[in-house]
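What follows is a single chain, given as structure tokens, in the form predicted on its own.
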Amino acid sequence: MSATFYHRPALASRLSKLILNVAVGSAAGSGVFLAAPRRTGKSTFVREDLRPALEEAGAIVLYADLWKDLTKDPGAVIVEAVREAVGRSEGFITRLAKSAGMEKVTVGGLNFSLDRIGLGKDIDLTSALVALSDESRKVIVLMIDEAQQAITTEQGAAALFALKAARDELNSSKHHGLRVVCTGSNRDKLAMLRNSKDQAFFGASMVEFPTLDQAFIDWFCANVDLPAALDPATVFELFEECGFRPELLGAAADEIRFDFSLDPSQVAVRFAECVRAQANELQANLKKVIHSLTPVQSAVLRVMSVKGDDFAPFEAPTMALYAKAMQQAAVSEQQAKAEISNVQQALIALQEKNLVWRASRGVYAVDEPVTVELLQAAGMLEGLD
């Protein structure tokens, strides 16, 4: 195992078994959803621990990161993950080509192109995954990182329903099984994929992904290689204070490594200062964005933060709350008018500023819980219940 990563083999082994060996009455066969705040080590665990554990248990693992390239449609990223897996073996290609009516097959892209696989293509995702299952005789696990992005586009939502159809087919007695593992940095957004009957993964298991614990801090302090040792108990308190984000610890350690004038006796104090400064900088940037909003943009964001899952952007009571929020911000009564057109423009602007997230069916949510926390701490949500 690489010394540059903190590994959690016990957690990976336990999750792997729960994913692959579906217990009687468990909803894991419908899908497993892992939710954890951004920058808390979730994606690293999935790539470095969970994926190897699943492969060691005999599964074929397909991985699609919907945030790796935000210029690509999430549906296209999912399709590409399936194409990549199929393209690894001539046997899969031969089986697929014959299913598409090609009697003679020349492998190597001459007579068969993987572009024939996809949504609305000659070979749909179910056919491709069935071929992969039957040829390999193994369980297939498709891991989708930041899966909530799939429902921000029509193609992404269509890909999820295609996966549902594939899951239902492959989990029948005729094949060897398909498991879909979705991760997300916002539990409320991730839940939209499985909370209602019109969603592809209705009823799938939702798991609160465990944050890194004292064992990680012990490992970090033992391997960080600074001019003086850090106290693991003190560092864990800092870690907890800063939302369990390992990147903040790493950035603070780098500042100390490159401070050639720092006396070793001051390392512990300076490390704490650097961690808190990193955390404050993240919040300071967000605060600047919030305070740069127009009155109507601020009102929409504040009302959305208060209403949560009940936010209905254009209903009359919500429109009245916008006006109230603007009046609270000392906007004149004449200017504090909320109309559907300017609310629509505000929602677009908030999405562009990465403060608000929108699903393709018109459901909105505050992008990160920390935004709500900052607004609450500043007293900007009072009186809007």
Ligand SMILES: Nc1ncnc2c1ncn2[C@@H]1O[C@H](COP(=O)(O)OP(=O)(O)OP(=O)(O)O)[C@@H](O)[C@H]1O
Given for the second form:
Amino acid sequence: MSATFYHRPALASRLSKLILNVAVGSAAGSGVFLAAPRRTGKSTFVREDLRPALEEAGAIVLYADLWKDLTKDPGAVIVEAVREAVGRSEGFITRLAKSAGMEKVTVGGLNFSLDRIGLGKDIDLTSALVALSDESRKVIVLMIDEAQQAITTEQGAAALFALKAARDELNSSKHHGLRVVCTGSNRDKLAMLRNSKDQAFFGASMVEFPTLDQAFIDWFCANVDLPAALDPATVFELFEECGFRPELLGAAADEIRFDFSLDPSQVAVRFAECVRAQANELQANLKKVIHSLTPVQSAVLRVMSVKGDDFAPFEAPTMALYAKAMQQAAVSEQQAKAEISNVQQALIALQEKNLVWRASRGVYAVDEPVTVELLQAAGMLEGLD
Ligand SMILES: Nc1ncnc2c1ncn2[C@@H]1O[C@H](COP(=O)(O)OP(=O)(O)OP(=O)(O)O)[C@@H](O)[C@H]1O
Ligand SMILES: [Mg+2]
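Next up, the form predicted together with the ligand in place of the form predicted on its own?
Everything in the complex follows now, all chains and molecules, and the chain you saw is the first one.
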């Protein structure tokens, strides 16, 4: 085990069982969704703990990170993950090439290009995954990090549908199973992938992914190596206060390490100050952005925050709520006009400010739950439901 990460083997093995051994009546075969707030260690856990646990349990794991390269279409990233897995073995390639009607295959891939696998290509994702399943006789787990990105483009949505078809085929008794595990930081957004019947993962299980716990803090305090020891109980309170984000602790420790004039007796106090200062800075930036919104933009953001999943941007009751929200903000009756075109512009502006996120079909969500929390704490959501 590496010293740079705190590992959670017990959680990994529990989740791995949930993913692989689908119990009677469980929806896990449709897919498993893991949601937790930003920067709380989802990707680290998936890469460092869950993936090895799944592999140890005998699965082939494919990993697609839809945030790794934002210039690539999410659909293309998913296809690449499949190609990469198929490309790992000549056996799969031979089998695939045959299924594509190429009898003479030059093993070594000379006659067969992985480019032929893809959406709308001669070898679709289902055939590729079926070949992988039959050849390996193992269950395949496809992990998609930041899966909500997939529904922001047509190609991404198409890839999800292709995966749904592949999943249904591979989970039949003829093959060895396909599990799709999606992670993301926003529950509302992830929920869009499974809530409506026309979405690819209707009915998939949503698991609230546990944040790092006291044991992580114990590990952190034992290994942080500062001029004086930190008290794990106090540090845990700080950690909780700051949204369970390990980076804030790490950065505070760095500040102390580089502060050569600090007296060891002051370490604990200074550490707490540093953590809080960073958390406040993050909040202050967000507040600034929120306070610079126009009345319509602010109204749209607040109504969206209140409505969550049920937000329908242009329906009459929603329009009335915008007007109400603007009046609350003491905008004069004359200025407080919510018109479709205003609202449209506001939605675009909010996206540009990264406050709001849009799925390809015009479904919107507040980008980060902290924004909602901040509005709530400031009393800006009162009277809007
Ligand atoms: N188990 C751990 N041990 C030590 N550090 C960790 C652990 N998990 C996360 N971290 C640290 O916390 C930070 C955020 O982790 P990570 O990127 O995994 O979070 P995330 O939830 O995937 O974030 P994002 O919302 O940006 O995708 C990283 O700097 C990482 O090194
Ligand atoms: Mg991540």
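Residue numbers count along the first chain shown, from 1. Note that the structure is a prediction, hence the values are computed from the model and not measured. We call the rigid core the largest set of C-alpha positions that still match within 1.5 Å between the two forms.
After a rigid core superposition, would you say the CA of H291 moves by 2 angstroms or more between the two forms, or not?
Stays below the 2 Å threshold, so no.
Superposed on the rigid core, does the Cα of E135 end up 2 angstroms or more away between the two forms?
Yes, its C-alpha moves 2 Å or more.
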